[in-house]
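Form predicted alone, single chain, as structure tokens, below.
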Amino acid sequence: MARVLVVGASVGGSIAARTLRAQGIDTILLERDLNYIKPCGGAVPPLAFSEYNLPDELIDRKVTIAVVASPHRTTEFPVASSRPTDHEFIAMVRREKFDRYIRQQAVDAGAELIEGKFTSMRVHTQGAQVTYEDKRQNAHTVEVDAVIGADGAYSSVAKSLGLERLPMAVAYQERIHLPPHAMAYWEKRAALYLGDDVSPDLYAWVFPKYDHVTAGIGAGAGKTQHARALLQNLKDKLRDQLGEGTSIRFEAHHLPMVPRKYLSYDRVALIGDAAGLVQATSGEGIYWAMKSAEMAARAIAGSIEHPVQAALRRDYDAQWWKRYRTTYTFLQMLQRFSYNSDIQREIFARMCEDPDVQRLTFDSYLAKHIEPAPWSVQIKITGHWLSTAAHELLSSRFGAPKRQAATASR
């Protein structure tokens, strides 16, 4: 019977294993530490729940209000797309609960779950020989037809292929338990904060969970040593909303900032963070890990007799970029033009007041597809952007007084 090894049993690896079992492929799911809780903001589009048949019980909060705050402006607007449905929200999950559920689905489907550390891999013409260590540091070797690397930003599978490490950002967050009256403010809100004091090149955030919030910051390459200070600045800024909270735990993890040039190799496919499939603008990775896992698993199952590089790149890489290249290109451009200076941040926050921008934002987030706007809307948004940019540049050049924070809603 054909057999595939999936390295990493987080959300991506578990979806890959589940998909392989549905295709009748014998599957081993190797996880280094089954008690590990992956640090994560935990924002998931509702699309993931319908596509992968996941229950609403996994959702801690359904966010229906988005907040974007630049140094001098706060914009608040509803989570709403151009074609309203019953799923106009951002689902907030805890990874310890979310990942465990999907992993159990894979096991229930017949995947063999092993707790062990991947140590080496040798790909040959008939398959791949993989060595791992169990919790007692005993070495084991397995022969498989193919391998899926779902083992995160510092992927050992990618390293075994001789691939270079991708440029990384760090996400550093604190879980903060809030009393009920303070939690009420955050119940339906998720907030992004822009500014050199909280995130020089990305953004900071507050996301609500079951009985706490996560307050965190993103810092790009070369700035990770300032993560603790940036998080403290965020908490100082939000003293009124977070000051009564009690710290539960601090968490940190690295995020790849660019996709890998290739996702597939002879008998090996990389998914999620291991493939660099994180959105540069938002740091979003959960849905992309799930979707890349499904597509990679289907590609391997479809060519299991001979899963060579050419076949996998045709059925996985090419199909992935055919579907999502426009989305990644647009969001990479948005990151470069929105976060890197106070003028850009003010323009970005003001543009978020535009109902057309709000609608297009959530069309792309909720549906994971960028639908071209009508020419009339594109012209309107372009005109708004030009007038906003001119206003911010003039204000900066001539030292206009700081604006009061404004709230906008559709």
Ligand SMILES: Cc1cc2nc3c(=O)[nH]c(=O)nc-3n(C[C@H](O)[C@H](O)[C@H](O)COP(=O)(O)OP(=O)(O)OC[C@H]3O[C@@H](n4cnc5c(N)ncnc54)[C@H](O)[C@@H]3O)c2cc1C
Contents of the next structure:
Amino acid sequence: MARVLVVGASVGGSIAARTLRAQGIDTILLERDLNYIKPCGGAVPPLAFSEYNLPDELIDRKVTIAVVASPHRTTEFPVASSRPTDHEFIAMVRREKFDRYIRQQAVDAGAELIEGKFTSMRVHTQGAQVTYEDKRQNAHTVEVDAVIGADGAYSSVAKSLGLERLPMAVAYQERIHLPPHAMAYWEKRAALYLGDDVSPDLYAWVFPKYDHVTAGIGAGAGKTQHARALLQNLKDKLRDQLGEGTSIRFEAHHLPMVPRKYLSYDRVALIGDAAGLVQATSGEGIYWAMKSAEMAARAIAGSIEHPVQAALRRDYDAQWWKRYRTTYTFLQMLQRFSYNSDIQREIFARMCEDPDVQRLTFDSYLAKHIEPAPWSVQIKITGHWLSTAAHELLSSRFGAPKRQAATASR
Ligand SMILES: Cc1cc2nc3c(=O)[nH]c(=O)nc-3n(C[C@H](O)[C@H](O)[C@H](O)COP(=O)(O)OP(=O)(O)OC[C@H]3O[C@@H](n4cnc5c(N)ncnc54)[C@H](O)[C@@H]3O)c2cc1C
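Moving from the form predicted alone to the form predicted in complex with this ligand:
Following is the full complex, with the preceding chain placed first.
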């Protein structure tokens, strides 16, 4: 029987194993530590729940108000797209619960779950020979038809293909338990903070969970040694909202900032963080790991007799980029033009006050599809952007603008 080995049993790997089993493929799911909890803010679009048939019980909070704070202004706006549905929220999950559920689904579908660490791989004309170490450091070798590398940012599968490490940012967060009255403020809110003091090139955030929040910061290359200080600055800034909290846990991990040039090789496909498929603007990677896992698994199942590079690049890489290239290009551009200086941050926060921009943001986040806005809207947004940019440039030259707040209309 054809066999595929999936390395990494987090969100991506478990969806890959589940999909392979649904295609009748004998599947091994290899995870180096079954108790591992992936450091993560846990913001997931509801689409992930409907597409992958996941229950609402996995959701701690449904966020319906987005907060964007630049150094001089705070904007609050509703999570709402152009075509309102019942799914106008950001789902907040805890990875320890979310990942475990999907992993169990893969096992229930018949995947063989092994706790062991992938160490090396040799691809040959008939298959791939994979070696892993169990918890007692005994080496085991298995022969399979193909391998899916779902082993995250530091992917050993990518390394064994001779691929270089991708440019990375670091994300560092603290889980803070809050008493109910302090938690009430965060119940429906997720907040992003922009500024050199909290995140010089990305953003900082506060996301709610069932009885705690995660407060975190992103730091790009060259800034990672300042991660602790940046997080402390964020907490100092939010003393009124977080001051009564107790720290539960600190977590940090790298995030790839650029997708790999190729996702597939002879008998091997990389998905999720191993393939660099995180969105650089937002650090969002959960949905993208799940989606790439599904597409890679289908491509491998479809060419299981000969899962060679050409077949996988045709059925996985090409399909992926056909569907999502515009999204990645647009969001990379947005990051370059939004976070890197205070003027850019002020323009970004002010643009977030524009209802058209708000709707476009959530159209793309909730539907995972960027559709060009009607011309009239594009012209309106361009005009707004030009006047905002002019205002911010003049203010920065002739005096800083006053701190302002705009609130959600919902
Ligand atoms: C602090 C932080 C906050 C984030 N917040 C969000 C957010 O709010 N929303 C969002 O969408 N994304 C967020 N992300 C990104 C998101 O966590 C990742 O994009 C997502 O987890 C990628 O899933 P994955 O399955 O590709 O890899 P991972 O979740 O990284 O899983 C890789 C798995 O492979 C296993 N593994 C690694 N090496 C081996 C080996 N040699 N052998 C066997 N197993 C191995 C690991 O133990 C792990 O289980 C955040 C990331 C960080 C660091």
